[in-house]
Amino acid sequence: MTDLFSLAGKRAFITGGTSGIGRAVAEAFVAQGATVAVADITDGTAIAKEIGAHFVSVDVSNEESVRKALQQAAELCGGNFDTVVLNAGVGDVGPTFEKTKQALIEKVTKINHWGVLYGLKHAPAYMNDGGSIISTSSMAAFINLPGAGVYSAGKRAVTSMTEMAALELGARSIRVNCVCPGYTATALGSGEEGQKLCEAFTALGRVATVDDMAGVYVFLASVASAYMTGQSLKVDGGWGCGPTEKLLELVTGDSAAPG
């Protein structure tokens, strides 16, 4: 039976490749026969021979950078790429919007907003036929949180963008999803206001790690999935399920629903 999840002879590219959960797909990628090339704003050299990638340089809050960079890493594979990950992105929270500074505003909505869109203008010039986009958008999409309104709206962009590209791209069989990643052992985040809140909101009582993710990226990445596009998954330890029993005793003193 064919290997589902084989990666053998496929070309990918990843942006935020050097740190967290994108460093965590392309050793993944790796391990499942890809040639990877991982793009980052700071110097990733090192780190991309550490893990078997090629390394290029990116600012995905300027388009021409992206655009550079797809073509140089398709240069440095060999060829156009199969898989496109547009996982680059920063996690500032924290202000109300009545607090929220200009140059938050700005930082946030260019690399987590307009770097995936940069990514999903350019990225199909350098990608085959019947290949895959898989973005990293977030739980803050879904679930508010006070604070994080610049930071969510731009996730939940992406999970609009990806819907979108999903539709203009068909036609080509490149399919595009995105990931929904809840609180994540990264520098990004989770630190114990995270590791508390994961404990209390969701099933499974704990923060994920990056390679609760990769597995993720690898499955949307190969002929595993196929037939999917268009979808946003969410990838949260069951932190959209509802209220978990730790959570209602915590605010009624009985784990059971009310009556």
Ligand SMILES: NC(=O)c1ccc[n+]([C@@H]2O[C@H](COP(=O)([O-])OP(=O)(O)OC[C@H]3O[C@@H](n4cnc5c(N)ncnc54)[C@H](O)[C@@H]3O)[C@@H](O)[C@H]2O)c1
Given for the second form:
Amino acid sequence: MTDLFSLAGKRAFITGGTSGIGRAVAEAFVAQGATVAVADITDGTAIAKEIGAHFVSVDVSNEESVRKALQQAAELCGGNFDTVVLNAGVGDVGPTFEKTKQALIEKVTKINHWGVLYGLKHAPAYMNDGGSIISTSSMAAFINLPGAGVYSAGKRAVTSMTEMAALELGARSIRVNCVCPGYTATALGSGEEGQKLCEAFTALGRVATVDDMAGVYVFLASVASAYMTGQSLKVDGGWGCGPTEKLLELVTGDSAAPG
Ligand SMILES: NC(=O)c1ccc[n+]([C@@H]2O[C@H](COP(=O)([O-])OP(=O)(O)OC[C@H]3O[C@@H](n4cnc5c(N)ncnc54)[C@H](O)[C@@H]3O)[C@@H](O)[C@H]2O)c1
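Now that you have shown the form predicted on its own, what about the form predicted in complex with the ligand?
Below: every chain and molecule of the assembly, starting with the one above.
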């Protein structure tokens, strides 16, 4: 039987690929046999070398930079891509909408929302038919935490654009999906506070590791998900399922729902 998760002979482009989730995805893709280019605003030449990938510089908030990075990376990898991962993002959250500064609104929207939009706009020209585009949204697209309004809105935009692009690219058999991670231990994740929240709010009682995420991207890049498109996959340890027993106990003193 063919290996459903093999990426042998495939080429992949990953934004935000020098750190956190993006780096773990790059390593997993290389392990599955893909030729990988990581693209980042931070110089990742050494990291790329370490994991056996190519590096190109990109600022995803700049449309021409995104197009150019795709072109350069395709040249380095020897041809068009089978998988494009639009993962670069920032985690800045504000206070409330009323108090959020314009600079934060512009930064987060330009990187997290427009950055994915530019990727969806330009990646198809550098992709083979039958390929896969995977964006990184967030649990925050579905779970509203006070103060995270601009971030959440951008991540919900990613889920919306995922459905739209799936419709538009279906004729070329290019699938478009997104991953919605819960709190994940990375530079962007919220450290000890994130861990505390996950202990109470997730069914699994812990924060995610980058390795918890990487396999989901491999699945979405591989033939194992050949009939899946336009989907937003929640990888949140069960946060979205509802209040845990631990939370109920904290609020009512009883771990069961009040009868
Ligand atoms: N860590 C979490 O808890 C969590 C939860 C849900 C979603 N996410 C999302 O996962 C994605 C990856 O984040 P991470 O947790 O691995 O964080 P990270 O900070 O480790 O990685 C983000 C990467 O994006 C790059 N980047 C930032 N701005 C860029 C720009 N303008 N152009 C190009 N690259 C840029 C950074 O240099 C970095 O390498 C982000 O989209 C983030 O919103 C993270």
